[in-house]
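One chain comes next, on its own, written as structure tokens: the form predicted alone.
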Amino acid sequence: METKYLIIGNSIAGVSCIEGIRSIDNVGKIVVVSKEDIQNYSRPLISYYLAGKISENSMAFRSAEFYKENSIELILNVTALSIDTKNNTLITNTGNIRFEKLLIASGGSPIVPNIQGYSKDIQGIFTFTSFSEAKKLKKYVEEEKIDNAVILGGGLIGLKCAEGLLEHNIKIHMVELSDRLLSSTLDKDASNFIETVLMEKGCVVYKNDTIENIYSENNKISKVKLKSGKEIETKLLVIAVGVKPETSFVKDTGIQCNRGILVDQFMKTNISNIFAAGDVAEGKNLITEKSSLIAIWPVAARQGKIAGINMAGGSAVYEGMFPMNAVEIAGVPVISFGITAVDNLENYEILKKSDGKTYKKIVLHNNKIVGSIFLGKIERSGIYAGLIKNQINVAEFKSFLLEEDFGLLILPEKYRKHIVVGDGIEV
């Protein structure tokens, strides 16, 4: 098979790449290959599917007509094995595909730590990073009538999974290696708030701990033992310690990688006709101005669109974005942006406000907002994201940042035209 444009991955980065290409080239052949068995789905919604709040038919973010209207050849259940960069060929489990331009948008794969007694063949052990995993987990929960579960990992994936399982009245034991939940995005105050909400729902949280052993009977999980010595009987374990960029097929291809695939401001790799976007790509962090992995939906969408435009001969620049995370636990919404936990307070200024039901934190560096946390009340958080994005000096109105009525109208007129609320975040 041959094509002008080849896209590996059919999530938001790949779909946005299609839109970028078609904004310039309406006729060039586009082939999309995906390892999944579904046309597309909104990954942030898998916890709502697990909870039974939405159906499978509501998961798609683009209809089947999208592919027809854009003349896309979509091939599912395809695993990328390697790339022959000299001959512009992708080697897959179903055959080879020659290309002129290639986008790697393969996303990430779940990290499964080395745990004594673990086997992928043991029933009742799941990960939670894809829709297919969520479907298997939901089916198992319902068929086995699960009433308690262990989640290894108290980050965003673990909490989103907990959100879904709580709707099934399942008691959750959450095991987290660090000293707090959501340690990469929340400070201790916000994390303690979330932990309290979980405990009120009957959850048990084990911090500074991990799973040391998994026990099974008749090829089904029966118990886990923590490093602390605590033993928990369970028929369900969800491993949610994180994801790693899916770059296994890039090895020995000459494509430069660090943690992910390195890209420039045009989303181009070190090989001129190969691009990368989404969770697999290391692009510019707007705050640190360094290359980093920012595995979130809005970043993947923007990077994919930029890549598509440039693959089709246009000229678009990725100016960088910053970490943004959103989660809702037991009805409590939380959003964080940028740098939220800092150790060297000499270089940062911290503003905080809490009334027991809500929490707001602003992190400043040289009178510019570089991070923020909103818990319980998030309606105006987009304004702060705009201040970060546009790197606005807030010295003139810093005293108003924590006020309940802070908004665009409080900003001096000269700043208002610069504030643009960024891409939406699905919670």
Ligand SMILES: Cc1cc2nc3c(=O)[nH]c(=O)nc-3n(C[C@H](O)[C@H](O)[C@H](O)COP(=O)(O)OP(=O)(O)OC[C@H]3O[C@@H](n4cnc5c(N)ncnc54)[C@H](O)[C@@H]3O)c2cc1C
Contents of the next structure:
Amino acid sequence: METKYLIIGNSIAGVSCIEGIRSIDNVGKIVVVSKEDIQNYSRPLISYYLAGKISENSMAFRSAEFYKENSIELILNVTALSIDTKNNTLITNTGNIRFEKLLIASGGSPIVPNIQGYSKDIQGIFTFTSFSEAKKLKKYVEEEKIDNAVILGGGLIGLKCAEGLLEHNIKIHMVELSDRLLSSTLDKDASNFIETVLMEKGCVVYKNDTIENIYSENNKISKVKLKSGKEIETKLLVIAVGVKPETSFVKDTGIQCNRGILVDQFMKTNISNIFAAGDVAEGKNLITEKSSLIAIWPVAARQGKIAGINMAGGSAVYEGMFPMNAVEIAGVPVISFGITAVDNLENYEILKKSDGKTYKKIVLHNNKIVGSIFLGKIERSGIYAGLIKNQINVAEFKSFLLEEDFGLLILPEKYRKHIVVGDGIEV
Amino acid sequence: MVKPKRIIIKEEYCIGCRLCEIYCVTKHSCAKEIIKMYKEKKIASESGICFEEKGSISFAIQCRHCDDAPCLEACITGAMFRDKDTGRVLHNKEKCVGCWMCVMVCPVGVVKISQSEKRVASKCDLCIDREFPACVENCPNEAIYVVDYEGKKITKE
Ligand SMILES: Cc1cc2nc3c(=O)[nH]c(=O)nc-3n(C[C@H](O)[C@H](O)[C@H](O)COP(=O)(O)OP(=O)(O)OC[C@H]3O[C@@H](n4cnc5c(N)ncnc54)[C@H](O)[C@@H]3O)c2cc1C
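The structure above corresponds to the form predicted alone; please give the structure of the form predicted in complex with the named molecule next.
Full complex below, order starting with the chain above.
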């Protein structure tokens, strides 16, 4: 098989690449391969599915018409095995595909740490990153009438899974290695808030702890033992310690990888006709300027689109990314950006405010915002993200940053006009 | 891409009366009538408008329907979409699950959380079924007005 454009991965980065290509090239053939068996679904929605809040047929973020309208040849159930970069050929388990331009948007795969007693054949142990896993988990929960579960990992995926399980009235034991929940995006105060709401819902959190041993009977999980010594009887364990870039098929191809596939600001790899985007790609963090993995949906969407435009001969530059996160736990919404917890207070200035129900924190470095947390009240927080991204000096209006009615009005007129203007609009 | 009409803001003309909010909520209420709307207990925070005031300056701002809209990319359900016929950025409340990605990425900060029925995102739709957005029509001092895709002011009649 031959194609002009080949995309590995049919999730948000792959789909956005299609949109990028088609904004420039309406006719060039596009082939998309995915190892999953479903035409389209949104990965972040799997926790809503588990919770029973949405049905299987509401999982798509793009309709069947999308693929038709864009003349996409979508090949499902195909796994990329390697890339012959000299001959521009993708090797898959069902045959070879020659391409002119390739996008690698293979996302991430769940990390399963080495735990004594673990075997993938034991029933009742799940990871939680794909729709097929979510379906199996939901079925298991319902059929086995699960009323208590252990989740290993208190990051985004662990919390999302907890939210889903709580809807089934399951008592949850959450085990987290670090000293707080969502440790990569929240500080201790915000994390404590979340822990309190979770506890009210019947979730117990074990911090600074991990699972040391998994016990099973007749190939079914029966118990876990924590490092702290605590033993918890359970028929369900969800391993949610994170994802790693899915780069297994890139090995020995000459494509440069660190933890993820290294890309430049055009989303190009070290090989000129091969691009990468989304959770599999590693690029510069706008705030720390370090090479980073930022595995979130909006980043994958933007990167995919930029890659698509460049693959089709256009010229688009990725402005760069920084971590951001939105979750709602037991009715309490939390949004965070950038660096939210700092040890070295000499270089940073911290503004914070809390009234027991809401919490707001701004981290400044040289009068620029480098991070923030909004808990309980999240409306208008996007304005702060804009200030971070555009590296606006906030010295003049610093005292307003924590104000209840913070808005565009207090921003410097020039910046305010810039964001409000969009296209020929004045303020 | 079809370009949407846009609402222009003239902060120096805004007298801070907040009628724009009242008429926005009324228009988007079931009753579509002020008194009944009040009885429906719809509140100003349900409007598509963010009203800002500091000292003597005030203005009303609503979704900019950006050409390169970050909320469209960030939406995990496809609830936020670009209307092909009008170029507007619209939001399907049925599809929305309230993940707040759009709230997180909107640099203008104009995606709100709906307080009624379902907890989902909520924003200006430029009054999809009328020529003139309700806020603009009821602004007594032309502090907000509408322009077409070429930037030409649209006037009534
Ligand atoms: C439970 C959960 C909740 C989340 N919630 C949020 C959230 O609220 N907000 C947020 O911003 N992010 C969230 N995320 C993260 C978000 O889902 C990812 O950032 C996003 O899906 C990344 O998109 P992607 O296109 O890069 O890769 P992925 O979505 O991982 O998709 C990868 C694609 O590649 C295919 N593929 C992989 N390997 C191969 C191969 N060898 N051959 C062929 N095909 C292959 C897969 O089948 C798939 O189609 C969540 C993730 C999870 C798991």
